[in-house]
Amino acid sequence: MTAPVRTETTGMPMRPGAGILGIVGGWVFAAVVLTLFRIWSGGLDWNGSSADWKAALGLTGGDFLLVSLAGAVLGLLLTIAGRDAFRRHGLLRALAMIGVGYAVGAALTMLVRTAFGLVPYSDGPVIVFGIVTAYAFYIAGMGGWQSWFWYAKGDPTPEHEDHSNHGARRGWRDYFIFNTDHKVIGLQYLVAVFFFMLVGGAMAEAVRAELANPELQFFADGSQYNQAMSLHGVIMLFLFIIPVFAGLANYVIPIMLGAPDMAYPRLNALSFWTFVFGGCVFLASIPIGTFEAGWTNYATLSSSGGPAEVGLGQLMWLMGIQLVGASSIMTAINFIVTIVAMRAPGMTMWRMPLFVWGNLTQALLITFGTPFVAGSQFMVLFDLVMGTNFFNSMLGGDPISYQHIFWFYSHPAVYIMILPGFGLITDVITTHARKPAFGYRALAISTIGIGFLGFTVWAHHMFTSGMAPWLRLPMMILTMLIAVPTGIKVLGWTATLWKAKIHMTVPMLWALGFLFTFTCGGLTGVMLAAVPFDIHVQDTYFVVAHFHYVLFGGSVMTVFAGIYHWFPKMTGRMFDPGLGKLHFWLMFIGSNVTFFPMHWLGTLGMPRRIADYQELAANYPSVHGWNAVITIGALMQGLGFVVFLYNMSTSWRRGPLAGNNPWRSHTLEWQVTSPPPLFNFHGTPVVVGAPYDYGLPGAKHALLHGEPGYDEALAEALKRRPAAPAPAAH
């Protein structure tokens, strides 16, 4: 028999799963006891309805606090018994602290309400402050606050938190602690966002199963359908498309720049674990009835009802979006400082890869735009919980102002979701076509131009909302104008491919698929910019088709191109190219089968966000057939995603060794080992040329320490600006 693992400090047996077991066991125990007591006392008339099950699990009323507190106490007792799980900062300790934090926040809120003569328990305030304190305790359990307290007190940093080894411990456990290595954080982001994509994709498949035929057959009612549709939109936008680029950029950009790490490593780790907590807050709404107001959360649909009728799922949306938004801002600030201040000697702005340009512009958009959407959601939260009337027109509020505030962020958010992909595609196309990027500076400047113009076109989403009529014309003109820098990019990529030596690798397939689908989405975008046409198809499936062509073609396809392109660098192994191509064709064909017929449905007048279209199908029989075809396309996409997950998981474990530079790329991340060393480089690299000079004799982007000509190149670069300090040897 294998002896139990013992801690190095106490010699006591370790039980690493004690924390999770304690939380789950405590919750179930408290729920069962509470339910039996209520049935025995006559407080619950059990008939097996969904309301009864929510009450049984303590998910309604004041029982939520009681069950959480009992589960947290028992979880802590078992965690302490596990010793190792409690003594070390990490995920198990953080999970144990969530229940404690929620109980503390809820108790303090009720004490304050009692002190002011209010009813102690109210769903809104208790849940809001409970989630806030649960987050604070959760980060404390991860060890996210400790280093800042040590610095403030002037104490030495404990060895396991010392940045000299990123706080690393051993092997796979590094991914479940507050590790500050940008490469670990990049992989953490990627695994997390693809989990969320799996959940969001399941919601999409459920929606398409409902719409395969008229009338309701999959969901019990329209409310359940709206919940699934809203959760699908929120997950795909805020938990996949935006943060997935944070994962890719976290891994790649510091190495591309010749930096040893991100500018603020601990802030980087904090942003990831904040994102995970915010995403789980969204998912926690599922068992209690999630939000129904769509991913836009339009007021007054989301803010009506008043404090007595606060929907718990709606509160989960509001708290989740604030946490995920805070994570985005932290990440964006980190990227801005890293890109501006931590470039290697010789890395001028005009020598940066275009993926870096895309992320810099994205970070600026997030920094300036996200506070607007946060403000709009705070106003909705105040209307729900505190009884304000920002958006209640009957009491002096203005519901149209919500849309102005929301879309001032959310249209730039479309480019937040796309601009990093634009830069990524340039890296993929130039590498796999073996040709310099056509119009490098034009591509870079157009990226900044798209970011700037993105803040000027928000009201084209509101042509039918009742906004001031005079805004329509300038918004139409500006929306059409933004197609100019976008067109520059498409022409630049096309010219790069002209007479190139194209290698039809899996990343290149995704790049070519992107060019087709994104161009289709761009063309329909110009159509929707025209006020008369937009009014005709507003809130129909034509808009859904355009939206998905832009985001699937402009974001998802670029993500997969980047994953396949950098997979050998991240893992040191190659993927199965046959499965990669199968994945591409299933999703490329499936996406076009899914989204292209939606244009036709939109022109026929099929509105979005409806579960039953039997009246429209009676007038236009083809609507039923097209919806069945769309559902088949959605199933093809789902199958392709399963192939992708299988390919990545099996190749990561036992794929053939990739070598350091299987694509023969010029950029810096391909000049180090696969995976890269702990601090990326053994000495400071020096950049001597452009990143995409393929096919030019003697062209080289950078020299590493010790290579011929390094000292001379470094001396020349230092004449322009001081060198960044070389990382210490480890």
Second form
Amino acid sequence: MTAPVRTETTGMPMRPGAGILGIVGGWVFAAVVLTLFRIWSGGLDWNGSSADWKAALGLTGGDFLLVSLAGAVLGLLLTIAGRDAFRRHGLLRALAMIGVGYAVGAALTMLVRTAFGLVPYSDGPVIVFGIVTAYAFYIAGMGGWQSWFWYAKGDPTPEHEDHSNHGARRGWRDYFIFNTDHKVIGLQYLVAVFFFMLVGGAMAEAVRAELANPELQFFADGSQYNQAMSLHGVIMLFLFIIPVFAGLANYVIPIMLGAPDMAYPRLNALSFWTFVFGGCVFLASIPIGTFEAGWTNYATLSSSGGPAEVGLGQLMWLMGIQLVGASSIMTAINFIVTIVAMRAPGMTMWRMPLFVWGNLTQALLITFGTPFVAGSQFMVLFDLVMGTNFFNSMLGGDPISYQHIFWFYSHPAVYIMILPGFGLITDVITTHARKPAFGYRALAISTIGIGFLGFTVWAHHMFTSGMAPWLRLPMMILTMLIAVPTGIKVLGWTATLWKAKIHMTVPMLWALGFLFTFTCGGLTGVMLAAVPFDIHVQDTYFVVAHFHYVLFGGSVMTVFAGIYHWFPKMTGRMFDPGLGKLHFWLMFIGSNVTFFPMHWLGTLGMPRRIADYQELAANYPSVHGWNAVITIGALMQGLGFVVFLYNMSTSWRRGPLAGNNPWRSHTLEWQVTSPPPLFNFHGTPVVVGAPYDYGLPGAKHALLHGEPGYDEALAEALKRRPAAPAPAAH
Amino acid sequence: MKGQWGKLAGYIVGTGAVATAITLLPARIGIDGNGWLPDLISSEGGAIDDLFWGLTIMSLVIFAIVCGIVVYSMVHFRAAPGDLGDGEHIHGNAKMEVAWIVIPSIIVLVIGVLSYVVLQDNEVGLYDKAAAKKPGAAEMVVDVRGFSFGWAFRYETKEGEPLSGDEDAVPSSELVLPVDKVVRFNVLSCSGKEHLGRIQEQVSRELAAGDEADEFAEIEPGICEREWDLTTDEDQKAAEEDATRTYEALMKRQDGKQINDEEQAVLDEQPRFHGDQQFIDVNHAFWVPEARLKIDAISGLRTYVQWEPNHVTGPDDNYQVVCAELCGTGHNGMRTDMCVVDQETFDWWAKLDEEARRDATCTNLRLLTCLGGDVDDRDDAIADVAKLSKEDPDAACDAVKEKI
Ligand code: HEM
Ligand SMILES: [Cu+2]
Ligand SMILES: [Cu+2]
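Following the display of the form predicted on its own, present the structure of the form predicted together with its partner chain.
Shown next: the complete complex, the earlier chain at its head.
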């Protein structure tokens, strides 16, 4: 066996295929655009007849000419433009492959259906299988299956650390290929999620525009409102908050641990590109009418024909969530293995920065929890497409069981969305307040405690659902008990500030703001756990206020703290602190103006997820005024976000050089250059002490290869953990 | 050192004062008089409101302590410009951490127990059949049907006998309740067409089974079909025919036979997704904010809630039954009027037929209270009020007293 080890970028040359691919892709693209346009403009009503299908492929009359022409032109253009690009794995080839994959999946499904004597075209099966094959082809186009394919064949595959071809610093192009460098993937995630947040934020502004005044003005009907509201929730949760931590952690955690990369770099890249595809499936549903059932997607609203027939957008949600969920699980497994097995010598569990602890717990929650949400959405899919009766009460199904399965994931999910933030904020506070974390071990253990308790309280979202009444007592007590480990964290952060030397840097501002808003959200959480009170405010704006205080005031504030904290590390440049502060104040004031009055509206009787409140405002006039105030707050936040994007994009290119350790932090990621070298370290570092020993003269967290005392420290560390995998020196 | 703690206490009090002021803002600016909460018309709501205010005060105190310390630190532990030194090397304090575990645990357990007591008091005999005779248990029953997008109410005695004495009485679309009686609401989400769905399913299963049709046991009718069926015999016949036609067209195509336009039309009418689900309704939630209690209306699964209205609603009390669970396009409009009347008026109202009930809407019943308790002939009075409110939708008590 002396076959040469292949390198991954060359791939299979596709010179003769490129033209054909271009024409087929062009045809499919033109046909899809035409069809989408028709559906959107109401000219085509999908009911699955073969005539519809012909029209969709552009096979009827004038369409044939139009689509052929467009296909030929686009094919030609793609062939010319992509001659090189198609030969190489990458985004362009992947895009064409999406069209081909969808066509293949749809054709196969229709063939099978014909063989069984069914109408060839039916929305459900064709779209579902089309998306599955489109995904597989797209990853193939990116080159994602390649080395696994070689491995299966028995061919030699490149060493997993060897992504020299992938992280080759060819500039911006690095970010559009199947790159396995964790730092590139981290940035890919961050840019992608802020793009999604822009979309989700636009939806929020649309929702607020509608609610600024009673009656319908902005949207045509309740259905449109529900679409914007659902999309806002889904994007913010699944395409922003959860993956943004994957991005930050991807960049920072391997360096914090003293590792050259994640444990499974190829899996890491696969997770990212899967996430992007899943997100785009959500977005692709916008022109054909998105899902309308809210992010909770309760059966039977999502699963029944019902009086208002479920739209195609619902299928997109059901497929998108599977892909995004799979990506989330892959990332989580990668983090668990990395944190358990890739720590540098001397990095004991009790020396890990708290961001690592938070991420480890989060990853465990994801691996245990996410299969449940996947399962619940599969059941909805089967009810719709295959006619099963999981939730169809007429034939013995049980709609409440949906809620149990869904919340068994989705309550832990709220901790998935905040635990990394809890850890991150500790890193920020200790560094910028120049003081050790107060009660480091208590902070770490309470993270695990929250994660564990998080699995025992799901039914607190169901106090009014009509579930078994006895469940309410244990769920209430357990939910309230989560406040205890959460309180430990709050104690840790406040006590860390005591007798500290606080520097009011931009990341620190976000961290301090977080303490106010998260405390508020945590307290309303305890209020909500009191069943009699929750029965009154469940499904009202009080709940909306609560979870925005924990999600925005909690998670998002930590995200911005983290972005500003690590921006100099990632880019090597410093952001503009003035603009950073402006961003903070706009968002901090804006979010409180937005979310605080929501408490009052909720207790007063304003249900959530409504497009109009004129009856309520007629009875309680202040409802209108407060809603107008809330919309002003939302505009302030939007403005803040624009300032943020401007600051990031300009400082990235033109900001002053930041140096390696502008915050004088002790943790490992600050001991290397900014941005860090390709494999993070030149030689394995060795960890010799606690991560936050500020105030202790001469204290060190870690020694880099070659620093005085390194050899002795390494020998000492290896005595304690001889099996530590020493990362290759470069 | 002493001065430091005194100052810290000052910060905590100050933070608490600011937080309290902001929290109570709506009571001042809100003009609605109630501040946070809507009017209260149920006996159960009192304890819930007390619980709410208790929790709010507790939250304000904790917020003041935590954030007071943060504000104090922000002011007093700022690094001077250019100071590159570190803070004090304090790692933790075991005593403080233990206290921070024990005290909150006690607080939440107390809240938990108090909440549970309130819950128990509000649900006497609701789930516990043995307590059904105790004081505080339900004295009458209202069957509530939520559907997309509206409500229907049927009145029964505790034993399930119709109050009007008529089994087939048409349900009311507004909620009228007698004052000072504990009412149990049996809540259900039904489209009213479940029967058709079952017939269709049954027919197509039997057709598919052919000669072995006997092997298919009858599909059991669900609770919606038994209690809220709205279909007529014609509907049923149409559904059976529809199912047969669809099935036959499907079979013909499957066998490769030519199908005619009519059959094509039948097939084209098939719903986009699997057919048998279009007959059930989605979840709603039955909520009167002024009563403070709500329960979901689940598709085909009965749920319960009970409360005692304790105020007769006057002409300005425009309370409504609100749907609190997202149910689709018409969710925000899924509201209907509710009112509370005295016992005699209720007894009179409950016996009205559909025709007579048209005048006795909640709007008019509320206006009727202007005349005081002693109305001799309610039929006449309500007709007068109805005429008045039709002429002047904003009619107030003065107008009623003057004209009638
Ligand atoms: C102190 C800890 C917390 C407690 C005691 C708590 C408690 C609760 C309760 C009881 C509800 C149910 C309200 C209802 O009846 O619908 C709820 C809803 C919610 N919570 Fe929390 N929570 C806590 C922290 C968090 C965190 C950290 C997050 C996310 C980062 C979060 C996100 C949410 C969301 C999104 C909902 C809304 C779910 C819906 O659509 O109904 N919570 N919380
Ligand atoms: Cu939860
Ligand atoms: Cu509704």
